Amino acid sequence: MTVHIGAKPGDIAETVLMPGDPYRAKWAAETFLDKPKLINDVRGMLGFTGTWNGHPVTIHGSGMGMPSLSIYVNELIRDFGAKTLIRIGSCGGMQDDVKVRDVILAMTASSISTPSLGFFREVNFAPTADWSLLSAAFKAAEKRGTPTHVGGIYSSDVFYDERPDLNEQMTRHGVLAVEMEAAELYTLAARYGCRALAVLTVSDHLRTGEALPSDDRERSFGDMVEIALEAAFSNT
């Protein structure tokens, strides 16, 4: 048990999927895991552990933004022994060939600032995904026939962005999408020697203004969860 996670020793699996929304964690656990058990509800941040194809899996919310995710990832790795952490979440498309409902596998995650910025001082650290997870997720997506893009994303530290100039430069430099957590996840995974990946569903598009209707979200997000699970256990 930690300040933010009320789980007991052994309650959390080495493989953890992390949506931002705790209720999406509940939905994913109840939909994809066998015998999911609630292992955390401190501050309303829900976590569940069950099995997928016989493999222990925890699905735990991260909250919104890098500071919130940083708290949970630090504790999951340091205090509960998590080894593989996969963010499953939504993002905003930034390229014309990226469509709503597509899946993005984040190879890199750029940012202006993260909770870990003070560690590096003058160094512009480049947070990257784990290659074994990235390649396995791409193969899983191909097998499913899911439209998928692999490349760099941008982790913003604000939701209500008022920097159209920055978005323009991100798009100009090939950034696929924007979200709010992956850069810190990749940095923490590098620090602790763990595997990390962000598997994202495009829920809206910054250039076209299109957005995924609420009643379509669960069906579209299901592809993302299954890709993440297949990638996590591709070598077992």
Ligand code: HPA
Second form
Amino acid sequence: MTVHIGAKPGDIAETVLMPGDPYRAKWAAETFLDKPKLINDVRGMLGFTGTWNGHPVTIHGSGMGMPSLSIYVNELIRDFGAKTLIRIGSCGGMQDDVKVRDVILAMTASSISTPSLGFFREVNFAPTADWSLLSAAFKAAEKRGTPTHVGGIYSSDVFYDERPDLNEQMTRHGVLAVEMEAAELYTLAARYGCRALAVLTVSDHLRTGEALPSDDRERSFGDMVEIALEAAFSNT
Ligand code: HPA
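Please could you give me the other form, the form predicted in complex with the ligand, since above is the form predicted on its own?
Below: every chain and molecule of the assembly, starting with the one above.
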């Protein structure tokens, strides 16, 4: 039991999938895991552990933004022994060839700041996905025929962004999409020698203003969960 996770030792699997929304964690656990068991509900941040194809898996909410994700990921790794952490979430498309519903596998995550900025000082650390997870997720997405892009994303601290010029620079530099968590997830995984990846669905588009209709969200979200699970347990 930690400050923010009321689970008992052994309640949390080495593989953890992390949607931002705790109710998405509940839905994904009930839909994809066998015998999902609620292992945390402190502050309404739900976490479930069950099995997928016989492998133990935890699906735990991260909350929105890097400070929230950082709390859960620190505790999951340091106190509960998580080793493979995969964010499953939504993002805003930033390139014309990135369409709503497409999947983005984030190779790197740029940011203005992460909760780690304070101690990195002059170092501009490059948060990077784990290669074994990234390549396995790409293969899983290809096999399913899901339109998928692999490249850099932007982890922003703001959803209601007052700096359209920054988004333009990101687009100009080939950044595929914006979300709010991956840079800190990758930084913490690097610090603790864990594997991390962000598998994202494009839910809206910054350039076209298009947004995923709400009845489509569940199906697209399910694709992401399956890609993440296949990647986590791929031996290639
Ligand atoms: N900005 C930040 N995070 C997001 C967005 C966005 O436009 N869409 C989905 N997650």
